[in-house]
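One chain comes next, on its own, written out as structure tokens in the form predicted on its own.
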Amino acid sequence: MKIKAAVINSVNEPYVMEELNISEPNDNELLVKMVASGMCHSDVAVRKGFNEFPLPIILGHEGSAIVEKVGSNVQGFEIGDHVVVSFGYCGQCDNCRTGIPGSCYDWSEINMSATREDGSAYFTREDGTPVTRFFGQSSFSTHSIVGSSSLTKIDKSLDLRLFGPLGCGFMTGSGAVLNGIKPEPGSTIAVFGTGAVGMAAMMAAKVAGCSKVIAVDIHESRLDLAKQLGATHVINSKNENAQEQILALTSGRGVNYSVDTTGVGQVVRTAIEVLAVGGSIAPVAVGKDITISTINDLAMKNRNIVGVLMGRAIPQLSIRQMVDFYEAGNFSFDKLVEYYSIDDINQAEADSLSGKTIKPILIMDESYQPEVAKS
């Protein structure tokens, strides 16, 4: 079967649209038709060579799709189902069984292997050259082969184009709050960085009932949007001292919780230093090492650093939760997105990196229309 995909052939080279062959799904797999996909900074990291993968590769890991074929061993899905595609996991190891599938023992093999266990490729060029699959999906393509653990069904009346980013970026941000640091109603929080992950963390903090939700960024337009989406206070750290402002807002005590989505060393340090006694930080961005005094920064003030991978989420639960929040008007992530044709993928990435667009969504199926909800 022929498909179209955005391919990276060399590090730091732009995406190139190519026609490729896709294999038939085996008994444990599904073939899905991609409708749309969010773009994430993890895709940028691979294209720029920060994370090494066999090239050529099809990136993309925030897909929304329609099921077209179902392997004979797959249960719970049928042709025509509308799905959000996230990471895959085995479902059998200790970590999966205790509710942290993002730390599945076989996570890398399931999501980051270029080929199947038997060595067969998911995607190939006409000459037989394999093209690497990414994150268990390679959603920058018109079709893909996925495992059932990667899929979450959503109602067909929902606009499928919008919901792909729930599979990674928005799940990471909201999960860092709701599954990671778990703020109590009435507690205070500061979120550093108001991109897609930071905005999701901020909206989740509002859902959790935080009394003060402080958004910190250097882009005034993003801070204006943060106020619309639930931030009680905003700080432009380009013009103000964020630490001083946060302490002033909390009567000198500091915030109970902080989330860093920037990965910038000094910003992470500030996110630690503004914590109150007993406070916790969730640093969720890719960044460089920083120096921490375990006694002064942590022990003396009973502070905690909470590791949160992939929002510490079970995708099938967290994605549905975010859909419910969205439908209730409490998680308006639709205000963060801009749509692009898959053919304009390089422009979409450029707009994301410049800050012009918070969350680009690439459209693969221009003919798609959401179904009308039944009365």
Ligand SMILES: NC(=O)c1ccc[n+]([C@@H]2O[C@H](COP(=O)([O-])OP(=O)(O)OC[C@H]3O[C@@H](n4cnc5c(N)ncnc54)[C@H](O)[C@@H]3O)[C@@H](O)[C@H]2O)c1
Second form
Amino acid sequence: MKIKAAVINSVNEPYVMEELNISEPNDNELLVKMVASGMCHSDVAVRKGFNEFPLPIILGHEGSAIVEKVGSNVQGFEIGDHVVVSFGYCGQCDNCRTGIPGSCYDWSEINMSATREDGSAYFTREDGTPVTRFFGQSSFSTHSIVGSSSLTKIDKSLDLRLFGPLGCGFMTGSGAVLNGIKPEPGSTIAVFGTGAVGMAAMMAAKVAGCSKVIAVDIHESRLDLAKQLGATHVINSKNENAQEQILALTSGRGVNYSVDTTGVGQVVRTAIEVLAVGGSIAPVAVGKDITISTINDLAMKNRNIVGVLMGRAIPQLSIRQMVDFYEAGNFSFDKLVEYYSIDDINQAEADSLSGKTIKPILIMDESYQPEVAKS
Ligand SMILES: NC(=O)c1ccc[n+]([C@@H]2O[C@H](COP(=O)([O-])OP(=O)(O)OC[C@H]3O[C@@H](n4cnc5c(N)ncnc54)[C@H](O)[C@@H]3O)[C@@H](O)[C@H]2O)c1
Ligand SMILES: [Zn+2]
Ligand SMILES: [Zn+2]
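Other form of same protein, the form predicted together with the ligand, not the form predicted on its own:
Starting with the chain above, the whole complex follows.
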């Protein structure tokens, strides 16, 4: 079958729309029609060559899609199901069985291979060249082949275009809080950086019952939005000393929890230094290494650094949880998105990098109408 996809042919080159062939799903796979997809910083990282992958590649890993074909061994899905697409995992290894499928032993083979184990390609050019599938989904495409572990069904009454970003960026932020540092009701938290990941962390902290949710950024417009979404206090660290302000807001003791989503060394340091005795930080951003004193920064203060990959999430649980929070009015991630046509993918990425757009969502299926609009 012919499909249309945004392809990266070499590092630092822009996305190019191409017509490609997609294979038939095997017995363990599904064919899905992508309706839309969020764009995440990890897509940019691959395009710019920070992570190495076999090229050409179709990026995108925050898809929302409709099931078109179901392999004979696949259980629990039907043609026409609406799904959010996240990463795939084996479900059998120790890490999957202990609830950390983002660290599945077979993660790379499942999510980052140009071909299946038997050597057959998911996507090919006319001349037979395989085009690599990304994160088990390659959502910057009109169609994809996916495994069932990547899929979370959502209700057909929801506007499917909106929900793809729950598969990575928003899951990373909310999971860093709910599965990583796990703040108790009444505790205090500071979130550094109010992009997609930081805003999700902040909203999750509010859901968890944190009494003070302090958002720090250098863009006033983002801080205004942070306030609307539940930050109890905002600090523009361009104009104010974040450390002094946070200590002033917490009777000089510091916050119980912090999350860094900036990846800026000095900011990560501040996010550690503002922690009270016994506090924990989740540094989730891609950034340069920093130096810490294991005694003075950590042991003497009983502080913890918590590594959290992909929100330490089980996608099927975390996505459903975020949908529930959204419907209850506590996770208004719809305020963070801007829609673009897939044909404008390069502009969408530029707007995300300039800070103009927090979470771009690309539309692959212009004919899709949510049920509310149809009725
Ligand atoms: N650990 C994981 O599993 C995982 C998964 C997805 C994304 N990420 C990473 O999380 C990070 C955040 O992603 P995002 O999409 O929210 O990015 P983003 O760029 O939208 O957000 C970062 C925010 O930090 C702010 N910022 C930058 N410098 C600052 C400074 N000096 N002081 C205060 N604020 C500052 C920016 O203004 C921006 O609002 C990225 O590095 C991304 O690659 C990690
Ligand atoms: Zn991502
Ligand atoms: Zn596994």
